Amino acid sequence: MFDELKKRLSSAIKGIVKKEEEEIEKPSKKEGGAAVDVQRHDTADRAHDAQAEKVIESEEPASSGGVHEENAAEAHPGRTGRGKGDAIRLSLGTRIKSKVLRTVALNNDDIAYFLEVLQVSMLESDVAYDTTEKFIGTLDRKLHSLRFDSDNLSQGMIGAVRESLLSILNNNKGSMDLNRLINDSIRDGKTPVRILFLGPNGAGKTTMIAKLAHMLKSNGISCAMSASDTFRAAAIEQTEFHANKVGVPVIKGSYGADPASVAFDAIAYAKSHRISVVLIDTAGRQETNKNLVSEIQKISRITKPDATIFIGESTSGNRIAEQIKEFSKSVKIDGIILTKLDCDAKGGSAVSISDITGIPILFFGTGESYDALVEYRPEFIADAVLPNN
């Protein structure tokens, strides 16, 4: 997962680090200004510089001793020959900066080039344009304000990119916490908690609901599954199969039955059996299918869900954001679960989806087993893209 985004970002960082390290090692400064800006920070460094200056000056022949200025550059290739008095100072700066000075800063041109490469990399990895621009803006400000350890430039650059990525991902978190909602409702006696699921065909919705049932059961919370997909062939049997595998009851009707009535019966069953949570499966539907969208509106009116969750494939790229926006026009969506993250080589939609929809991601599906469920954390994505070594 995230393989392409990880590869592209790592490649961009390696490129800029290699360039800057080459600049640090150059024997002389470029005309028109140094490629890296050098900064002394403390008294110890200044003392070290002064000592180095004395050593180097002791190696320089006195210009008054018959050595003409035009021959100085020939006698000492490290000099730039910009003028009397400048030669020793410039030679000193370039000869000691990689050994004495501790920090370097990227210049404006290098930052601009680096950000351009990152921007293209993120867009090609399915990160949304607006999210990419927000990330680039954050990183731009950070790079202009930071100085890096000249002996550990690579880790410094990774850290800067990682922090900027985390700042975007932390803003995406939103305010909903499904586990807290369930636990608070149980504590306050407001049960059963009703959770309604919707999403497009083939996104792995029923399997994901079973994973959530398994998680709740493992946490000691009782739940039931409502087989309210009465439209797709074998949908009821599929729900039954998963419910039996994870060991929770399933309430079902017949094909062609009103899915809202099945959900209503499931809630009634949960009340009478003191079950804490009802997970309501529904038929997969496209946002353009008006009849099925009207059906989900009816289910929502009758069940009055405590949370409505959209389940979609992370491999859908930025199309999933458009689906969510369209569904949100008809039904209030409280959270997002992305399935098949293990199959998503690009990973960009997971970075940007809640930023562009305004709806928090709650969980990732990362495999076929019932345990392959990961709660959304910004660090999970950042670690996958840029490990914090």
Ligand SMILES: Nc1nc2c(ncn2[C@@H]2O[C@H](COP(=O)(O)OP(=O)(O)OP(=O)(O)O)[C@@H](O)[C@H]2O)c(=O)[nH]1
Contents of the next structure:
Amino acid sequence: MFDELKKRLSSAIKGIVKKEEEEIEKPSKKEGGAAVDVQRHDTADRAHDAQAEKVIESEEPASSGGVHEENAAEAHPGRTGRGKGDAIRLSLGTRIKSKVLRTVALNNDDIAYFLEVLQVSMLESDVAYDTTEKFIGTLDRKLHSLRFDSDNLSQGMIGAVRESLLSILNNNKGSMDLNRLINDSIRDGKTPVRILFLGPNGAGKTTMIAKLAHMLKSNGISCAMSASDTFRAAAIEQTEFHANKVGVPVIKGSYGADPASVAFDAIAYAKSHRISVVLIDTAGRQETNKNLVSEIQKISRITKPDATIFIGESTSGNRIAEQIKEFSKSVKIDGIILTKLDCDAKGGSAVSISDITGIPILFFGTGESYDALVEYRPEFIADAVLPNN
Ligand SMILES: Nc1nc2c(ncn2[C@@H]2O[C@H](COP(=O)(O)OP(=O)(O)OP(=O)(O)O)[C@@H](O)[C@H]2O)c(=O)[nH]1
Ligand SMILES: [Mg+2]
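Having seen the form predicted alone, please provide the structure of the form predicted in complex with the named molecule.
All chains and molecules follow, beginning with the one already shown.
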């Protein structure tokens, strides 16, 4: 789960941190300016510098007449001082302050190099191009504005990357919250809540519906499953098997029956049995199959779903975005569930699918068991793709 993206981001961050730490230790070896850039900021700082210089002068033996800046730079070529030939001379006070404060800012070349490495890593891990660009732009601005604690550079860099990632992911979340929708509908007496699921063949729709039924049941919310895949051999038995395992009723028809009529019956059953939620399973279909797309339109027209959810395999990468865009021309999709995240070494589609479709991810499927279900949270992705330190 996210292994490749995590490995690549970690190595990019470790690479830049190691480089910067080497610069901190040996800045005088670098030609044309050190990566560690100590800057004056404001008048208050300058006043502070002047005071620091005074303190140093008063600490020097009277005979020396105080420490000369250039001599001091040579005498202390360590952490932050610039060598004799550097273009910018730092005041002694600034150097003292930097030794005390020990903050570093990355220079432009290093930021550009770091961002390039990150960009390639993200694209190769299936993060969509537009999302990658947005992330890189946000991080670029952040890195130029930040100063890092030189003793804690690694944490500082991880924090900057994490904040930029979260700003993209939070932007994506949209407003859909399935649990809230269900709870609000129950509170307002607008039941049964009808949830229609669609997606390509074998994406994990039936398994996910069973997981959601299990979740609802655990939360004390009654639900029923509609076996509206009347097309694929053994599909009805499969839905029935899961419904029995989870312990919720299943409404089924016969093979070849109109899937919309089975769903209609399921809603009627739920109404008469005061069941709060109906989960409508459907046959797998490709977005290019006109007949099956018009079939899902008909199911939608007849059942009038409160939410229509696309279920796709996260391993399909950015192809999912194309599928969703194509399906969206015929039915309004309110949310996305990505399954098989446990099999997805790259994980990039989870980072970018909402950003490029404008539709929120609601849940991830992370295994075959009924509790292998994770509600979407941007922090879950950030924690999964970034190193801890
Ligand atoms: N590893 C893993 N396997 C999953 C996950 N979700 C579903 N599966 C497996 O994927 C296979 C297909 O799952 P189904 O639920 O039958 O998929 P479907 O979309 O209903 O398939 P069709 O109805 O044929 O279109 C099954 O073997 C599931 O056990 C998941 O999150 N992780
Ligand atoms: Mg199925």
